[in-house]
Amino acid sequence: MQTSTEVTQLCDEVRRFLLKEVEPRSRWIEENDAIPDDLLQKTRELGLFGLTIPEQYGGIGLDLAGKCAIEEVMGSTNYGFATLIGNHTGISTTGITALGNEAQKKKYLPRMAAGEWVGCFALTEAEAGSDPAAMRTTAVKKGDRYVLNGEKIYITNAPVASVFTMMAVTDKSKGVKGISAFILERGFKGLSVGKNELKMGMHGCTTAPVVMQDCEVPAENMLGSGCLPTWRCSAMPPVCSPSAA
């Protein structure tokens, strides 16, 4: 965890980076609805993909106050760029950090901290919106795997993501307590990502539907013990207990 002095210094460094590297490319980002590869590489080198990931896994390890300070600085630049980073360092990595076991953390967090793997968080559905109680995506245990079926929409970072924190119903009789979170990887059989949605704003930050058709996920990729991870913010522990399910 960083001290207040270190956070202040990091804010200054990020501010200089935004002025020098992001602002001159902002119009290009808006017109092309993408982040240039060389800018992403410079972002990785600065460590922005690992803001909230613990230092032991290659991140910077900011707490909530530190994350908010950086987000305030990021809010002054291109919104699409800021959202790409904010989503990755927020809900897209928090689940693994807060609920992941040691094997999951060692496998995913270092590459996510390095920006090699971008993350996304998949909850919203066409019929349910972001209401977990109405979720239709299901996960059925079959041997040492879960088979997921369903569709998510408006998933930020999905077109560029390699790691998906996916919500699915494992026990409908338990309501929201019967919803579980899984770590999916791009390339899993039965997982597909749709086209980037054309938006009025937030250009550069991609958004797309994610479809699972008999998508097989190793049982060890379930987060926690099966409860729906409910976070009040991106850097705080889950409200529910892992034994809730």
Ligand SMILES: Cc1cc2nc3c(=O)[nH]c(=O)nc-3n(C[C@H](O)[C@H](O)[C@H](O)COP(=O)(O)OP(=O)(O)OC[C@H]3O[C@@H](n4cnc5c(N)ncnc54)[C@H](O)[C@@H]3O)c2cc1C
Second form
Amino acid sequence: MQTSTEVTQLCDEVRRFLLKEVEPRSRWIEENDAIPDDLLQKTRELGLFGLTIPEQYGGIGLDLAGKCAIEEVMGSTNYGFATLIGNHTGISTTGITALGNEAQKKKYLPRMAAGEWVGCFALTEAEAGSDPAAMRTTAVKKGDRYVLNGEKIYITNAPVASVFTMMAVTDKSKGVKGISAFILERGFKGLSVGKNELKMGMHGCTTAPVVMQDCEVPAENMLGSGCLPTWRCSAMPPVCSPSAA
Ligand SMILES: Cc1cc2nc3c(=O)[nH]c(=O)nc-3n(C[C@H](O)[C@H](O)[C@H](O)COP(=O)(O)OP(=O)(O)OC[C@H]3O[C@@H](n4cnc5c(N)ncnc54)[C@H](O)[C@@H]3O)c2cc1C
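Give me the form predicted in complex with the ligand now, not the form predicted alone.
Now the full complex is given, and it begins with the chain already shown.
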């Protein structure tokens, strides 16, 4: 789904969906700070959770320009709904798409494309917002696992997420280059999600702190080990594999 005609058709389809299904529920979403279950189900059926996930993993496979076109349409209506989808199909899945190995992609992307598993992206901490280099969350390797400790704040979708792209310091001596990304699952021991923050707007899209206390993560859940930075990965995929490290 890359041609401009197809993107235009999809934009029209999404616009009709928003007008018919989302707009009439907008007041309810604002007042309840939630998205009704039946609306989420219709959103899954339309394929919106898989907008940017490659077709081979069950998504629509939009490129960045296509995603921008859809975001423009989504931004014209309920912003909480738009952010839930925008976050999931943006920072919360693109790490796995861009840097995941085949086993990680096969395990996570199909269920994320289907909207069965919602994603979130956890970088920010109380003392590390604009300056992520100040991050305090650590990941220490112990055998075949990493043990994560730390607290993230303001994490969009965390209350409803099943998959967390989590940043943690693995080598403090390397500064910003010593930060690594991991895929965490909601059920991992030591991972907990705090209360949904009451925001002034963007209702329907939940935001919460995420705490890790000796949270055990299988070593194979590290993202992009052996990879060059993302822009190089997309430009030169063959370089981006652990075997090339
Ligand atoms: C609704 C919402 C959802 C969010 N969702 C996520 C999420 O899903 N995942 C995630 O990881 N984070 C998320 N965040 C966090 C967001 O990324 C941070 O709020 C942002 O990075 C800014 O960090 P901060 O709030 O600590 O502000 P600070 O870093 O404390 O900055 C405060 C102010 O100081 C300014 N400032 C900071 N440093 C400098 C400087 N060196 N020079 C000049 N000015 C400076 C900033 O521009 C800002 O105006 C979310 C935040 C909100 C409000």
